[in-house]
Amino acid sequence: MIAKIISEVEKLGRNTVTIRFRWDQEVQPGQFLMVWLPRHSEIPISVSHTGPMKGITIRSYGETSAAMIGLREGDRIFFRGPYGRPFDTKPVRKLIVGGGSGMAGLLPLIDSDARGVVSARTSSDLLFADRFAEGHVTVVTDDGSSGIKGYAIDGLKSLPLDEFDMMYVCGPELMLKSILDYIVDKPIPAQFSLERIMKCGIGVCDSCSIDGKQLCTEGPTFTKEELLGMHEFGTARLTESGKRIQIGRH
């Protein structure tokens, strides 16, 4: 376990924090922590900054996410990792989609040339839109607070997909399913970033299994072709008891 003086935290929203941390540790675009905090569970957040000063985005979720947003500078963080594949960075012409807090595992891919479609439930809920260059992202929202009334999968039916070289996408699962799907029978690669119940981190506990892969292990990255091919993607999942039940249901 590591332990870090936490040297920054940016509010960005009501439940919403950045948690900056110096690090000399190299971290790639995709790859996460396994953040624990005394008297509290251990959950797994993704670095959102992957330079010399270390970050990581969180919402308030859950008990454990909740207690964390409030952790001031000078206090402490512990975590382990990172862990994961990370992303395939190669593709030079990028298309972002990110839904909620999924955002923060895309902001390291984010550059000058990148195009983003950024969704959430209303805009205070938005990520990191204002990253992207003036003109080059799309914003969505499910009640129309703010740019497109739908999700993201209307921001992304609104952009010429032969113009990129690679789509990356993160947010809840049954928002990549639907971006999948429209993608099919589509020539543009992706790769699609998972978020799903993880204990362990290490491949150990199966909690995050998903048609017998790991997430912490062989994810939380897939490609288009290795999630057309799993069956049980944006259909069923694990609980924290173990219990494998239908998405959406709880």
Second form
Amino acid sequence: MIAKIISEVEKLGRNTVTIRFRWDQEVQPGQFLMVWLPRHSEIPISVSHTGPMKGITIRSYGETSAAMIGLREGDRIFFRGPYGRPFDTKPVRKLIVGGGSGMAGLLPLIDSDARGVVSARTSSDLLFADRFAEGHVTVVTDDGSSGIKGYAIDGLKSLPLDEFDMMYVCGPELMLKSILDYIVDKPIPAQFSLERIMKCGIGVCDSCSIDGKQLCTEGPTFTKEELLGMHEFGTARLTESGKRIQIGRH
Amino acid sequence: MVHIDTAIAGIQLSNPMMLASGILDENGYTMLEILKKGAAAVVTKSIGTSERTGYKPPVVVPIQGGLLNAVGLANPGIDNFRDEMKIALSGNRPVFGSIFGATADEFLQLGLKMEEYGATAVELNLSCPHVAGYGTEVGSDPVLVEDIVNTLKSNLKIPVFAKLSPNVTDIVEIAKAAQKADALVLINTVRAMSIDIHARKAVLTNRYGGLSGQAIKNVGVRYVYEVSKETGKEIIGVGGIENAEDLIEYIMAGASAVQIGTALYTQGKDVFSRIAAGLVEFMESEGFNRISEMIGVAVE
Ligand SMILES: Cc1cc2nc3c(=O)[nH]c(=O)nc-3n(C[C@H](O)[C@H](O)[C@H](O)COP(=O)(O)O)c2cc1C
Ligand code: FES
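With the form predicted alone already on screen, would you show the form predicted together with its partner chain?
So here's everything in the complex, that chain up top.
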């Protein structure tokens, strides 16, 4: 494992932190680390800050992430990586669509021209909506506590899609699916970053697979065209034991 | 003209390579993909009688010369595995169902299910913990191994492979106990561990794990050679195969076919087509026409 000393922990609301540490390794937007908290577990986390001062943004969901957000400046962070196929970042005019903590992996893509749709269940769960230039972001919440009441897709509908060279999307798989369905017959190119269980991060355990491809090595980013051919996308995945379940109905 | 097809226990294989158990074989679609990439057959991950989530990660970590793993026999349970078998079998190539249990009776129930699901053969993973002899592996008890193998052989119609553990004092004794199996699979991972010196702690959650990859290749070759020489049984060689030379070494030690696991990590999924090309090249330059001409040539 790589071990680094944490130089800063930035609190982002109630249950989310960004942990910063110096690591002179090239990491590209869309890549992730397998972060190990000894005595707890090891979980995949996207790199939210890709400069020499790296950063990972963690929201507490389960036991391990809850313990990780308790890490302090001066503590050690253990991880391996970087892993995964990065986003293709050549295009200039970006449309960035993030749901919940999915914004963490999209943060390095935000530049002064980027347009964003940031969605979350409720206003306190919104992440990095404030990182877009003035007037460049549409906020959407499930409960209407901030911005438009609805889902990410509702924030997209008012935008002129033909003004962008590439759309980047990250969030829950059903959100990704609804967006893919919406843009299927529209000319905008898109890249999606998927999240599934990852036990190894290196293309061995098969826990993250979708239609024979491993998210950890061949993804987690996939293009619109790649996803269109996948019938497990938005429909089925394997649980921790390897049991096949329907997505959204468990 | 060089032919790289081979056979094991009467099952025809288009080339000598199959996917090893536990690597990219939990999801039926992944097994299909591996078949498309050139594996002649796939072995499923080891399936038990009930659903298990396994250990918490880290369960697989890269180390010098290979991988260290202790997945903890995570599996959906045999009843939930029917769909994956069906998907994998749609590739119209052999699918070997790997099963694990603690008793002959458990193995039998699992074997019968695999047969019902259409498995081409079953592979008995004899490396799981032995309930009675706590702390050891099922595969280190010759009486139990013989009981399991014989029970399955007398109740199943499909071939039975016994996968042996290298973590024993005398593998020949175990191989002889598994004499009735249609083929022996050698070897499973070698018990090992890794400590993170900064965390001052074992990296794997289970602390102990199994070593695979390059680091164990010559251990595997030696076991294949020894068991082939002492028993004359059909053998599937496994452990650290990354290129055509490694595969040929196993064949010359007495294996009729091989399995590939860790090389999926070190070499990627094209490993099957790359090895096949290297194999053809070697056979052409050395004047071999068939795999059978190479099997066991080094054994003396
Ligand atoms: C992550 C991982 C999981 C494994 N799981 C199983 C398993 O479920 N059943 C089994 O019989 N062998 C299992 N093995 C052992 C392999 O099938 C194989 O015997 C071993 O890895 C040596 O081959 P290799 O060096 O080509 O990987 C596993 C190996 C690895 C690396
Ligand atoms: S996380 Fe293990 S194969 Fe992707």
